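Only one chain comes next, encoded as structure tokens, the form predicted alone.
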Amino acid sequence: MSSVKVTKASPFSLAISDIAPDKSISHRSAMFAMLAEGTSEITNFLRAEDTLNSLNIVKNLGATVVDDGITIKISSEGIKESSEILDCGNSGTGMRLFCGLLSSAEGHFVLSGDEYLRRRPMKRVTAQLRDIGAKVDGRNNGDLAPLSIRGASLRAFDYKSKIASAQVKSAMILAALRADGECSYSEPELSRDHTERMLKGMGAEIETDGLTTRIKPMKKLLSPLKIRVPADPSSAFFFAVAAAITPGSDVLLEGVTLNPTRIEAFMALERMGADICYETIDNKYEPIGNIRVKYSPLKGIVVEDNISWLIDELPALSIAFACADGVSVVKNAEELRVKESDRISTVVNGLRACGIEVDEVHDGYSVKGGELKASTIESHGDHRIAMSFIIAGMKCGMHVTDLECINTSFPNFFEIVQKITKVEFL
């Protein structure tokens, strides 16, 4: 399957209970089990390429993994040196977090990935780890994979980050758990906090005060995870946009994490005029519930705050911008340029190909709402670009190419799309 044609959708009403499990939490569940004493049990793990790569890396690092198709049980007696290259696939989350996890482990490790991941910058993590004593190297002076890590003793740190990045923060927290003293990490705005929530739930001594997180080294192994991974709001958001741009439509997104750092895109869509309501049904490691989205005419907005909370959803949100009345503006989003693709350029070029007026700046873009027109869009190996323009196709029809990347995060995406409109695989 190299490309697909999507047909314009009719009004729809749909409850979706099989949204892909959360990618971020699935990655972390596999990794954090390596820090536990006893057997961690994970249900509803995302069985997509990126997260299965993380699970395979955990196996290569010596963990015992038993998977009966429903529950994944992981037990570990500590991180072991692997003779294999640790393949992160397309996942920047996987590579950056494993850098932090392995930086203090005894042995030598090599992290690599696919052609797209090997182009993505890693220095934002590797440079900070080097500063506290980690022995990390790679191409372009440690900026590009493959990355070589030789476990070392790490110094305590008081780090003030200039960017809000959950990946950088998580890597440094994992390093801090084995540092030689108490550490602190500050960021300019609060980024996604799954790492803090999950590790604290496992017994790690982690406290967050405003924008500063303080971490004490582990005195002993942590308690094992017993977690059901919630549905991924980033994946659910594609269908929130589909309902928001299709007159007469509504969608119920079931079992989604309602973590405030993960639903900012829904809040932005609500500010645009979409009719959205939330229902909490559980709250253990994460608040979990349902989100209902109904069509309502949209208006342009400015998105400039809490950018790290919706960085993954901005491509899909941009499709809503294109269908809104007025101009929408994205600011402070330079982080988009170092995702699976340069998402500022890919979004801008894609919308222009669809007849939408867009202006690009270094840290964002502005979109003048108009009439989306059918076009051919190249995903550039970026799953969120591919899925965003497939959702755009529900408004006007669309041909999207280079689709294998969708399997990295949302394997049943097309099963849900086909409940709404016709797709032709080419």
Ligand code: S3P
The other form holds:
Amino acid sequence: MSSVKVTKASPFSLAISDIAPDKSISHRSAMFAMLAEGTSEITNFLRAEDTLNSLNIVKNLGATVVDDGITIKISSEGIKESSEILDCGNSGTGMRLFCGLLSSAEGHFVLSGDEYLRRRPMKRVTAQLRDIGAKVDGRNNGDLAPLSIRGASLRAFDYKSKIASAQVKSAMILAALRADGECSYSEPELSRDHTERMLKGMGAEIETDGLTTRIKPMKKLLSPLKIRVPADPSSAFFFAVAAAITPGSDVLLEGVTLNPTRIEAFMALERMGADICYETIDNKYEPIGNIRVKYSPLKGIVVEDNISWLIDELPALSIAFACADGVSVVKNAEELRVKESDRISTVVNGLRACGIEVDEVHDGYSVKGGELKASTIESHGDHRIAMSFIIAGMKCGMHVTDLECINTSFPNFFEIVQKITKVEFL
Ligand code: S3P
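Moving from the form predicted alone to the form predicted together with this ligand:
Shown next: the complete complex, the earlier chain at its head.
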């Protein structure tokens, strides 16, 4: 499966109950189980490359993992030194959170990943961790993987981050749990808060006050996690856009996390004119429910606030921008440049290749809605770029290449796409 031709879709009405489970929560479930006494039980764990790599690392760190195909049971007797290089694959979340977790563990650890991950900046976590006593190093003075970590005693900290990043926040919270006193972490805008919610649910002493999180070191091991991972809103969002750009269509996205730090892209699509409603059906660690999206003509909008709440969905949202009436503008989104690809340039170049007028600036871009035209788009190894342009293909047909990356987050993506339109694998 190296490339695919997607055919323009006819109006559709679809309920989707098998959206990929949430990637952020799956990574955290595997890692946090190592901080518990007793057996954590995880169902609906995302069985995709990124999160299976995290699970494998947890095994390499000495945890016992029993998987019957439905429930994954993880029990740990503390983090053990591993003779293996800990392979995070393509996952920045995996690498950055493991840095925080391992910086206080006894032993020496090496974290690495694929060619894309080895190019992504790690200093955002390694510099902060070094400041509090961690012994972390890597190429380019600790910025690039492979990273080597020798667990050390960590000092308490009051850290004010300049970026709203859940990965940095989570790495520092994990470090704080074993620091020598109470710590605080502040961020300029609230980033996704699964780490705080899940660790609090496990009994950690963590308080959030606006943009500041206070963490007390663990006095004892935490209670085990019992979690069913909800569907991933950033995976669900591809099909929200598919319905929003296909006249006469509607989609029901089932069992998605409705955590407010994760559904901002749906709110943006709603501001554009799409008809969207939410129904909460459960609340364990965070609210979970269904999202219905119905076609309605779209208009351009400005997206400039709470960027971290929709950062992963911006490529797919940009396909909706291209189909809207008027100009849409994205500002304050420089973080897009350090994702799985430089997503400002991959989105801008991709839309231009499809005949859309786009302007690029250092921290964003503007898109003039128009008529999307079929083209050939390369993913640059970025799963969200591949999937976004496949969704664009539902409007006008599309040829998308370099598709293996989709397995990092959404292995059954094409099964769902094929319920909506015809695809031909080349
Ligand atoms: C994630 C945080 C975000 C997001 C990534 C997953 C997480 O990254 O883009 O896909 O699980 O913590 P940043 O923390 O770098 O913004």
